[in-house]
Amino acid sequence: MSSAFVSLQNVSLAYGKTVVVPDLRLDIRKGELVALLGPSGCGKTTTMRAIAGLMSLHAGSISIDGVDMSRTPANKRGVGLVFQSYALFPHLNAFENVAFGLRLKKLPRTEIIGRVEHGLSTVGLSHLAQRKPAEMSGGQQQRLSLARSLVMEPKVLLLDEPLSNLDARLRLEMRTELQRVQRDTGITMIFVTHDQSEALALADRIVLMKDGVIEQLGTADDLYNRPETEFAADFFGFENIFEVSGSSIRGPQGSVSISFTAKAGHLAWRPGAVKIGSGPHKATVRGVAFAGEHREYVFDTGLGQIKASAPAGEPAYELGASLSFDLPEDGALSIPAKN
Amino acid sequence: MTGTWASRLIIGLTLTFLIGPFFIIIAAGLSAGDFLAFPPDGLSLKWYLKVFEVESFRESFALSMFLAVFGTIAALILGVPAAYAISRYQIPYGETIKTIVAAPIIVPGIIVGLALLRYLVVPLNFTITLALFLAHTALVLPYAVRVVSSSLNNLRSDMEEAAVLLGCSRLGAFFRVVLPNIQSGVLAAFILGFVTSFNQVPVSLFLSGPGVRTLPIDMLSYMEITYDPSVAALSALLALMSVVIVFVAEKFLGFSRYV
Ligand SMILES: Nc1ncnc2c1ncn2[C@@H]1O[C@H](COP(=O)(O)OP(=O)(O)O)[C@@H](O)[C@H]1O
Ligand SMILES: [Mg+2]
């Protein structure tokens, strides 16, 4: 473990009774940028505010560069948060959000007016220094609440959602803006969110959770094209899995026999994997949308509905409509069974 | 149109009713004529003037402004923490700590007056004055645990996590980030509880003792002996003071949106 930054050790998080993460293990290494990602529910902001220190350890332990921040308090931990709903202070201008921690640290004026400048240019705010936060546009509240974090020099920074309320434009001028930031600092991050292309985009490992558990842990090349469990294959893209049984694989309406040997477990394909027009299989058009580059088809067939898609330029099968199609074993991913 | 026609006559009459009885007052103060009555009898300042020279209104006016402010303030020290603990923490019977808090409000005021003088003036030989201001302080209580209580619940919390992590303790972000963010909260429990302490009867009215009483009471027993329009231009001048604050107070704090 000498290598971890941030460890939690068999970390065990519960509101009152109620266990939400049973038993978290994950070192992450300094300067990293690590993506917490996982559907609404799964723990992600829990796990964040223990980290942080907001909420105590049901059971194991945290530490952070090599000490032990198991009941270290909130405000002498080090760690940065910010929050989903940036959580800014609604009577302070922006510099004075920002001037806030370094304030209480008792820093001398200058110092402090340096920092607060330097960290408002960081972010590209030194123009609205005076604005309050009501006065500031959603993706600005942002900015600032990660401005207000920066100017503490954390030993991690958290970031729960950073993007998910910002409009699709300002998502990728701040995903490229935190990338810089990052690059920049050195500062290690973990990111919390539940969309898989930001997460792909930006982090250098994602963690994959689900009910708490870590599914799956690796780089964005690992999970997008290796994924380990149905869960992972379905998040990230392989929405049709089947069962293998024997010399064919099973759908919830029923078996179709396939042309290749497979291991025992599962098959999974991306809606682009499905071979469309020819094949042995048969399938009737349930549903066709039209998505830029591509046709998104539902197909019903004798395994249940499967997803398909085609580029655009090709012909068009319209709703009702009977075709082939094939499950190719090339693009076919194999998810090997549990034991 | 005979709608709006009908609901004008009755908005119309409402406002009659609930203003008309202080111009009334008004009026009655002006008199030039030695008894309280309207029409009044010919007109003069001279009732109004004569207020400021009652030696009784002096100070009985001493007592009730001391009453209001000290026992308001006090009521918020109270107030605020056990409206904050209500609304952060998940007290174990936050609303009915609540409700019992309210109870001033709820049972009329000639029984706490009455349980105040039998149970703490008599047997603990309090003070009349200390029993007063202990009776004001409960009964401003409940005004500023709610009025402060709907401030805090629009205020969100995560706001003081922050301020935590940036380095504060708790009780330094409770100063330094709820506190200036509920201030009118506060100033409008101050201005509610202010009123409704000075106004207050029936409980004083059962503490007030030999030449300790507040103004109400006083008025009260000067009309038993004198019934002269000192006390009409007294009780429109009151009126006015609570026009004035009222006024004031939702010009600057939107207070309306408290009560
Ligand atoms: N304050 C709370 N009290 C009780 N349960 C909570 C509380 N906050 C979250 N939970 C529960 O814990 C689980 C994980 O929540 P959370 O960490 O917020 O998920 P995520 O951030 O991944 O969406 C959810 O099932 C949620 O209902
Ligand atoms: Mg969350």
The other form holds:
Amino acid sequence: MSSAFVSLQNVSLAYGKTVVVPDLRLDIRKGELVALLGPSGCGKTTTMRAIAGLMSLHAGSISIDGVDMSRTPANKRGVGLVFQSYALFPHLNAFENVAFGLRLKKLPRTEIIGRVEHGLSTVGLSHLAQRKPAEMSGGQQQRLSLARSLVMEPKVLLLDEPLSNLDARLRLEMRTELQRVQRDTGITMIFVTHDQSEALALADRIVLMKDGVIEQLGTADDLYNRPETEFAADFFGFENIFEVSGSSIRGPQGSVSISFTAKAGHLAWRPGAVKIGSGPHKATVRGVAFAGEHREYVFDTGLGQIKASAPAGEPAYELGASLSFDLPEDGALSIPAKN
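Alright, leaving the form predicted in complex with the partner chain aside, put up the form predicted on its own.
Next comes a single chain, given without company.
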């Protein structure tokens, strides 16, 4: 395993007297694609701004390729930025948008032409070199913004919610495009997102953040299948979380017995793991929604509300219907008690 290419050591970030990231330690390897994931206000964008040099450190240090960048201006860090809003020049065509930063560096004309042509080719936009942003789709504009950053040959590429302005189909296309570009160029990428599916699809590793702290760090498989805390479990779809109390589990409205032994802590089930139609527990349907391949339910139970889902091909339960259900052991996630 290679040593850290981007290293954040005891980084503290604040807005005025309000500390939003208290003590962050994170190492990212060269050529790695890492997602900073979490809800609004968790500190992910603030962390990215600090890496970019757009925000001063309250404490700690940030190094890139072995060089301490803590006091280095943003334009000297060798970091590229792709913004959510694209930030393209509307009066310039695609070629000139990509060439803009290179012209500021006063590079030779032939080098500028070569880099721009290669950059547009990398993102599949060579045939649109003469079009202005308004004449391009959202996905094409996003790729143009990506090319503009890549031609500057940054050591690290930072992407701030890069796909959030695109519709569902274009988001899928751009995920594939980002993976291809990252694989072809080998560039180190860090992207910020609140979308778990985006992070799961793209990232080599995911940094799940909460209140400025890393809640869990690992691969997509780690976080999706083996979340280690209540917050991580809920974020990755284990929406039914209950405290273990002896041979029972306890929810907001009461407790029910379970048919297997569980250690102290919490047990959690995804909606799809709830067995509907048979079992020792009773429920009343309080919500139902058709979601294509499955139906989503909200049940009132002795534990409180439970979320469940079932394939759309199975008979549907109507609002107010009474039914039996079970929380099976083979669908349960065990979350250890906090020390």
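Residue numbers count along the first chain shown, from 1. What you see is a predicted model; the values in this text were computed from it and never measured. Here the rigid core means the biggest group of C-alpha atoms that line up within 1.5 Å when the two forms are laid on top of each other.
Shown in the overlay between the two forms, fitted on the rigid core, is a CA shift at Lys76 smaller than 2 Å. The rigid-core alignment places the CA of Pro90 2 Å or more apart between the two forms.
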